[in-house]
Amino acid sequence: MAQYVCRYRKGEQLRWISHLDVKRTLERAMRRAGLPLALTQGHNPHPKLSFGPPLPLGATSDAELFALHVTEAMDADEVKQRLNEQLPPGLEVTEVWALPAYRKKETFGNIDLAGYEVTLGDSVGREDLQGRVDQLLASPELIVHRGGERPERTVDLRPLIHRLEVREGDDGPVLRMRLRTGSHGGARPQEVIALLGLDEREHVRRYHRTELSTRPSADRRPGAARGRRWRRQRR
């Protein structure tokens, strides 16, 4: 058995496909391909995949990671090759590796940091947004409400947000964030462009994510180095 990491690219056409529909496309172009997918035990046998943390809805990205089993193992271009045969227009697997013998899984529970390239109209100068950015970084506490299908509940995201910068685009003003994420918890781009007091459907033309990765194991605070960055492992 083998363990097969992939790195694919989320675009334009598929930004307000969800990442359940992600999930599903993404396996029915692994069964299409003919790879020799490992299976669950039990009554229900499913291909044993894990994904990295979910896309925001009506994000594009170019940082997405999911994990294969295999029952033999396959060079990984040709992985690659045949995935992107068979999947449609706006998915694409960028980057194929394999995982050492000597590691059991890969199931990216680790992965706490997701950076992001928010692209802003020209309704907003930089100048403006410069000040905005820079009273929101001074300030000791940044709370926001959240509810859903959840009880509603208060989250402070300052100690959430590891950067936050401006730069000049070709379209406009650019917002560069590295928000923490994962299952112990997050900042999402769209509460930070909130509380910039932002309009998303007025000021944001995109949101695309270009990293994930982790903070080193030994310093976990706001601001400390990156640490795994989810490249392919050179020999």
Second form
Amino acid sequence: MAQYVCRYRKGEQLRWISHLDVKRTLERAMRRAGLPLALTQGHNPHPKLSFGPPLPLGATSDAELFALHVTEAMDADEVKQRLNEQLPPGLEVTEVWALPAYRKKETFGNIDLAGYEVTLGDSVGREDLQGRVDQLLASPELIVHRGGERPERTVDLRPLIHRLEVREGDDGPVLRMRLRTGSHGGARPQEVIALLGLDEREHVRRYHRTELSTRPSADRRPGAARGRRWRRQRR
Amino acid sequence: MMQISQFEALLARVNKPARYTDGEWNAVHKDWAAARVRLALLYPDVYEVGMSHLGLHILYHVVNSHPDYLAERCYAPWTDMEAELRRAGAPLTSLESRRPLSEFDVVGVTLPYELTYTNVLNMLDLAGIPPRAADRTEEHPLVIGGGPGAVNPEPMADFFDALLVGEGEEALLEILEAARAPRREALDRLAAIPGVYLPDRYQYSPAGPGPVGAVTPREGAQYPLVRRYVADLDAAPFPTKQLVPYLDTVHSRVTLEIMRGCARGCRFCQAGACYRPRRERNLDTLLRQAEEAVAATGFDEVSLLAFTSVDYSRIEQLVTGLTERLGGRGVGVALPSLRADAFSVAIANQIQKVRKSGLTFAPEAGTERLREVIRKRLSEEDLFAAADAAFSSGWFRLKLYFMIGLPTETNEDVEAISDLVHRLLDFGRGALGPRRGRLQISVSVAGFVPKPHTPFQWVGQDETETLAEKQRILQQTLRARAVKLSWTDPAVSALEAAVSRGDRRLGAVIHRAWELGAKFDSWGEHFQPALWEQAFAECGLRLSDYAHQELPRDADLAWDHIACGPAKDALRAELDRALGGGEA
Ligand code: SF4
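How about the form predicted in complex with its partner chain, since we already have the form predicted alone?
Then the entire complex follows, led off by the chain already shown.
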């Protein structure tokens, strides 16, 4: 039994398929690749897979993660190569590393930071945008109402925004942001766009996720899992 | 080609954009310029439904395997996407190359069932192709229909340049060959292909209300028009590189067609009548195809497709062989269609050792007398033996299909459905003992629809009110908590009957209904009976003449020129036997 973590890219072509669809697609690719997938016990055996936090529909990414179990250990690069041969354009495994045998099933439970690049059209001027960003970052709190959630609640997004800056992109300005994510509460890039007073349909060309990571442990609430960078680990 | 960015902007605003984005594993993208004939395969329902239609996958494979031809797909845009396309003034495009359908040489339309017909008109219109064949010119693609609905092409005759009656995997290549020529010449060539029907080379002489009257050939057209079928199913092309959808469709799994046709001869069944003879694929072929398809798709389930899969002569060997080869990889086998008997359950049990979801049986009628009338050979003994086998091997959910409004049916027959379900319930409670609380019986009740080419084609459907009354009887008598009752809206059944038995005059009604806004008629939330009433009225026709009228036995019928199922005399004799007491 061996476990591998894979980082993958979701590109242009597949940005309109949902997280659930991606899971199914990857699972089928693994089967086509003939990887000796370890199956769960019980009524309805299925491959032991786990996935990082879902990507919003319509976004692209360089930083997605999943983990798989196989019954026979193999070279990580072989896993990568065999998977990539079976993935459609728009999905590509960019990095694979093996986890030590003693490690439990990877659940990505302690990922709590996500980085995004939001490409804006030329409909917003660079200056204008910088002004909005400065104003937002200067606010002591940023209360948003989440009507879609049950129970409905209000959240202060300010502490969840770790970084927000304007960069020059190939065609128009790009917003780079690093936001808290995960089960303890997070901010969505769409919410930040709204807080900046921008209209998603009118101004946003593309959401792109650049990073999924874990905060250093000093920065965490007491009792939270120990921090770990999502870098390739050498055995 | 539509501007990619323009299309992307539309995607951002619709539900399930993956319906429109293509790029599925095993999708074929051929060189447009190199293809001699380009075919758009149009399916008049939403992506998830259309992707489950095996026929379309077969044709896609057959055409794209040919060096000279190219096939791309197009499914009905959901209403949100349609609104976006119309607002943007953008034409309906194919999935693969996103080219407008009007740029193709041939648009091949599947007619899966009657309630999709307005969608056909709507899709042609969205593509900028005039829905009526008479309005099309040299600059438009040939629009050719086919599929189950083509066995009575008359209600859709106005909208097609040609229709193929019968099975398509051989005829389609002949059709594309003919389509290389310019439009007029192509039509002449099409007319010479056996099974290809060119509606405007025939004339209809109505002889009364409803579908009564003869369709006769002009210009030496084929008469009768004999449907096509594949003689050797084992040798027929079958795709193992099946498309793998991203979206969860109705059948996201490998489909193996193990058998085509059915020899059971239920008298209401059009599929049984029109897909004769019963043909099987060889065991070895199927085992090979299953292995290839699993390897090429990565699906985790293989579904054995046939009208009644356990009628396959070597079903046990097939099931054992598949489980041996695939079980270790976590790939399951599924039988979507069962017979109600203990043997079927034993087979199902063998392959569903772990997934005991539910079993489906179709007794169709509540009394043995009525089952004799419709020739559904199923004794109560068999049904209880099946239930016994199911309960004792761990199933606790049964699904039962019934029809109401069958010929000679009385209210007692309807009450007998309740009675039968209750007795099965009691039986199940006894058999399940301590686990009785999990017992659930779903009862699905459809209105009987008389279909052309069956012995019941002459029978009038129950009036909508009568059907509704029979439903009420069931609602009142079937009240156990463990029973879930569902039924089809009698107005839907009436429309289905009217279009099924439609003649050429119905073309005007379908066109008018579409103009008034009818589409997705098979989707409860979209079906608007009032639009259809208005369309019938404006065309000076009555729905009940088509749906509810008993047709005169000796009259010409609007589909008599299509030789599809058994000869008319044989059908009449069957009907007599059915009504005369039901002896075989
Ligand atoms: S209802 Fe089923 S068993 Fe009966 S003839 Fe039709 S396909 Fe065969």
